[in-house]
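Take a look at this single chain, the form predicted in complex with the partner chain, given in structure tokens.
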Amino acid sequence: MITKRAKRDFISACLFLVPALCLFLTFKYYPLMMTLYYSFTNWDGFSKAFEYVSFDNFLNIFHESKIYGAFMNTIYFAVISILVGTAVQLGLAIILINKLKGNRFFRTILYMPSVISSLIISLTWISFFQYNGIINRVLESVGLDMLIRNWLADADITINVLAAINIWQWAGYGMIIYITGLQSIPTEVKEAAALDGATGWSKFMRITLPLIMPAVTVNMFISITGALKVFELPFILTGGGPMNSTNTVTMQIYNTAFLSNQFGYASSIGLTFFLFIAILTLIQLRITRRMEVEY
């Protein structure tokens, strides 16, 4: 009798999973399997017939400088966004953890850009960064003409402009996660650290940072996956230019599939991209998890 009941329980437990699993397998894992399948073909998206081309697509990825460049641009964009972004977010969080007047107001304003679509954010910044835009005009009017740049059409700096906008958008979001982390540090630990004479930089490096590592882990995960997927910023602001310097992987996949109709090739870039993100985030989770301490 008991086994019969256990069996019934098991079946009803599974039934609760089925609807979610169906939707999820159909729109997440089935496409991933198909990406794997298409990536070994030369399908153009329309023809009924296509051929198995073994690893040709993958070999091409590393030989075609535009695609190789897209990976490099995306990595560069992510690294700048994460390094500078973390410094900004953590800095703001450390200030706002103090009981300052207007705390709520500051949090609200700083968080705001992260609820707005990146598409709208990109359009918002056009009027600032275009050549006869607000930034250059302000520079001119204060006599800093030598700083005037073609912000959106200079192969050396445009990717940095995009990273800056990304950092601007997500500063408040990461800040809130760090505030949560900072608030969870027990007061006894802070008092003990103060008694031992820990102050300033050494207190931050030896006490605060290890204790907020869980927040760092989460934040890094969100920033890495978010920054690597960037699409709207280059799509709107630069179209991938100048000289492909802001061409990102997501844009490259979109263009390869829907502009050049190379569905098979686009799939192999997509699969490489997935493996790349998976490996990178797993390494990151291992490293930051190991730095977490117990208290």
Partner chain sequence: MIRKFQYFVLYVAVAVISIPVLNIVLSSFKTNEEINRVFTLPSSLQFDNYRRVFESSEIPLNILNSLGITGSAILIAIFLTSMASYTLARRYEAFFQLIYLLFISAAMIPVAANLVPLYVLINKLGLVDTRTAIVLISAASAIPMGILLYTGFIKGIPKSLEESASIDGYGKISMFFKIIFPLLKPVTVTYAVISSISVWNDFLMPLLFLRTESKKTITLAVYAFTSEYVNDWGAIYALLTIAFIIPVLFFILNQKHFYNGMTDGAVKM
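Could the form predicted alone be shown next, to go alongside the form predicted in complex with the partner chain?
Partners and other molecules omitted; one chain follows.
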């Protein structure tokens, strides 16, 4: 039987939750619902008069070459960032989980870029990669003049430069997740694997990797969503150039909304991209969770 005191405590708890719930619904779901509403209109973002255009905005997305280019740039950036980034993060975790001298110092140093604003990161790397920047000066000083190039104005390599910066920034973050996964492997399992003669690559593929799959699941989810939503790096470093080679989907949404004043169309691009990320992450979660093992 529920006492009066229990009822009073329950009502008090609900009342304390109301402000937070109102803020959450206002700033989380209200914008999402309004974005869905405007995606079916030709709203320019300012005027009160706009028309309902049905699915025209969504159909135009698949016929505009600039959006297709932005989509392919984003996919390329994400694939490079995730594949190379995962290898770097896991490699660092395997090295720094050992009781090496100064491993805590190196963990801290590697983790620091992930807590710095991407805006500051981008502004900092401009001084390195511009033509008269530090990297070209170092190459010139060591006699590697043939490698000197305009890193942020070469359509063939600029997207790779952005991916390299992204990998560097988040290497420490992913490393910490993998270190946590490696530390969770029971000592008995490691000893049993050693007694069975498992060593090197065979031990990693058959013992270590299956046992750290929960960490892989979490890290892959964060990496996929983060890489696909990249905005600050191309916006600050290249502005989407040269020749739209670093124009990403998020930049295209920004340009469509704030430069072309097509907020309705930008909303439809945003919703379509949201669905793409949701489907992709659901597939990733389904695959990586199936690979997880219990011990």
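Numbering follows the first chain given and starts at 1. Not measured: the values here are computed from a predicted model. Take the two forms, find the largest set of C-alpha atoms that superpose within 1.5 Å, and that set is the rigid core.
Core-superposed comparison between the two forms: the Cα of L21 travels 2 Å or more.
Relative to the superposed rigid core, I11 undergoes a CA displacement of at least 2 Å between the two forms.
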